[in-house]
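Shown next as C-alpha cells: one chain only, the form predicted on its own.
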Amino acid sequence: MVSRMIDIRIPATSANLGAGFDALGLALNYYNYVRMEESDRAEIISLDGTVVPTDESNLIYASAKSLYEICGKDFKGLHIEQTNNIPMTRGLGSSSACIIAGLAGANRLMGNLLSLDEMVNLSAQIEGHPDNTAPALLGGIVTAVFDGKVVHWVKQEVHPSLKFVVIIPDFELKTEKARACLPTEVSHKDAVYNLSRAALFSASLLTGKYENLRTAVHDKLHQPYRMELIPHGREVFDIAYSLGAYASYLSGAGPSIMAIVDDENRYFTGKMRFSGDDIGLSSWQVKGVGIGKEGTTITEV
C-alpha cells in the first residue's frame, strides 16, 4: 500500500485548574509524538522502550480506527511509531493525548473529512468530558461545556508572565480510582463555593489579576477526597505558596500538582525540587513547563 506518513505532535493537559471540575483545562509545551500511515495490518512501535499495547487495543489505533468507521472509509491498518513523553496515569492527558492522536491522524489521512469542532465533539464522546481532550487539540487555556453531543468551547491565550511548574509524583494513580473515591452528590452550598472560583479563575487570568487565583483554585468537590490518595499532597501544595507562587492545584485527577508561578520567580523551580529533596521526595520530578497555545500539531513527512 502506497500512502503519506504524517508526524503528529500532542500536548499533555492539565485539567480541571482547581475548581473548574471536568470544565477546565490547559495545553502544555510537554508532549508526544507520532508517526502514522497507513497499512494493511496493526504496526504498533514504541520508540521509547514506554510498554504500549501492540495490538488493535492500542488506544491511538482503535481511536484513529474507529474515526476511518464512522466515515465510512476502507480501513487495513496502521503503522505507527510512539514517542511517549507524558507519563502515563499522573493527571497530565496521557489517555486524551492518545485518543487526539489517533483522531487527527485518521482525519489528516482522509483528507480532513471532519472540522475542528467535529474533531473537538468527537473526542469528547470518546473521553466522556472535554477538559483534557479540548485543550489537547486546541491549545492554550480552553473552558468547555459538553452537553452530551457537542461541545461549546472557548479558547483563552496566556500571559507570557506566567509560569508553570508541574510537580510528578513516583507513583501512579488511576483516574478510575480517582473518580471512584468522590461523592455521589454535594451539598448545594459546594456546588456555588466551585461555581463562583471557576468563575474567578477565568476572569482572573484575563484581567491579570493574578493574586486571586490561589482563592480561584480552592475546590470543594474533588481536591479534598483525591488528595488523601497523595501521600505529602498537601505539604507540596504548602510548599509552593511558601515560595511565592500564585496557586496550587491537582492536576487533572491526580496524583501530579500544578503550580502557577510568576516569570520573574526565577528560582522557584531550583527551590521546589531542592525542598523536595528535603522531605523525602527526591524521586518526584518537578518540572516547569509552558503554555502549549498550538495544541495538535501535523506535519507531513
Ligand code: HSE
The other form holds:
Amino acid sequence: MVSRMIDIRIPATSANLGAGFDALGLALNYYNYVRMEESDRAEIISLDGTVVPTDESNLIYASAKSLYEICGKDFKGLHIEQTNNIPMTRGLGSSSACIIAGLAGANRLMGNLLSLDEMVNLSAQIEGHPDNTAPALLGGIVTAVFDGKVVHWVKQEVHPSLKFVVIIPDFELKTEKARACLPTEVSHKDAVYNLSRAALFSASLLTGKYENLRTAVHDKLHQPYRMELIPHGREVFDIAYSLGAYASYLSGAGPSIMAIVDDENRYFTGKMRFSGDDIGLSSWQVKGVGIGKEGTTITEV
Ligand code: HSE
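In place of the form predicted on its own, output the structure of the form predicted in complex with this ligand.
Expanding to the full complex; the earlier chain stays at the top.
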C-alpha cells in the first residue's frame, strides 16, 4: 500500500460561553496544523519549537493509535509534524485540538471508517465533555449534550458582524486545577440561574438580541470560583465592558478571557491592548479572532 500523507487543520475553541458550562462552545479561526503519515515507528517533530512529547505519550500520536486499536487495524507508528499555534493550558482547546488531530488523522489514513457523528462521540468520550471537541470538529457555535455515550449536537453560524477578542494571560491554568476548585453540589436556585442564562445566550446570539448577552454570560457554576485563580481577571472584565463589549466570559476553564463585540466597535482590540498595558498586563496577549466556520479540515498532500 502506498503511504499517504495528510495535512490536518484544527481550530482553537472557546467553551462554556459563560453559563453554558460543559454544553456550549465555538470554534475560532486560528489553528494548529498537523502533517501525518503512517510510519514504522513514532517520529514526532514540533515545527514551531513548542516542547511536546516526542514519544508514544504525545497526545496526537496516542489518540491516533487508540483509533487504530479501536478499529482493529495494525498500527506500527506515525510520522507527525505539528505546528502548535493554539497556546497551551490557556482555555482555548489546545488539548482537544491534539485529540481531534489524532482521531481525525487516523480516521482519514484508515479510509474514513468512522462517520462524523461517531468522531464527535468518540472525542467527547476521550476528553470527558463535548464543548471543546464538538466545535473543534464541526466549526461554528455548537450546542452539545453528552449523555455519556452519544453527543446530541446542533451547529449554528454566528453573525459575521460579531467579533471575538481573546485576552490571553501570561500564565497557565490547568483544566484539572480549574475543575478541582468547583463545588460538587449546587443549589436549585443556582441551577435555574445558569440554565435560564445559557438558553438566553443561544437564543440572543442567534437572533441578534446582543443586548441580552451581558446578562446571559453570568453564571454561578464555574466562573466565580475560577476567577479566584486569575489575578487581574476581574479588572479585565471591567475594562472590556467599559470599552463597549456586549459580553465578557472566561474561555473554557480559563485563564483566557473572551470579549464579544460588534464590528462597529472598531478599535476595541487596540484599546484593550493599551488598557491592559496601563494596568501592568503588557505580557498578556490581546488577539482579535473570528469564528472558525469549518471545523477540522484534512487535505491530502
Ligand atoms: N467545559 C470545560 C470546563 C471546558 O469548563 O472545565 C474545558 O475543557
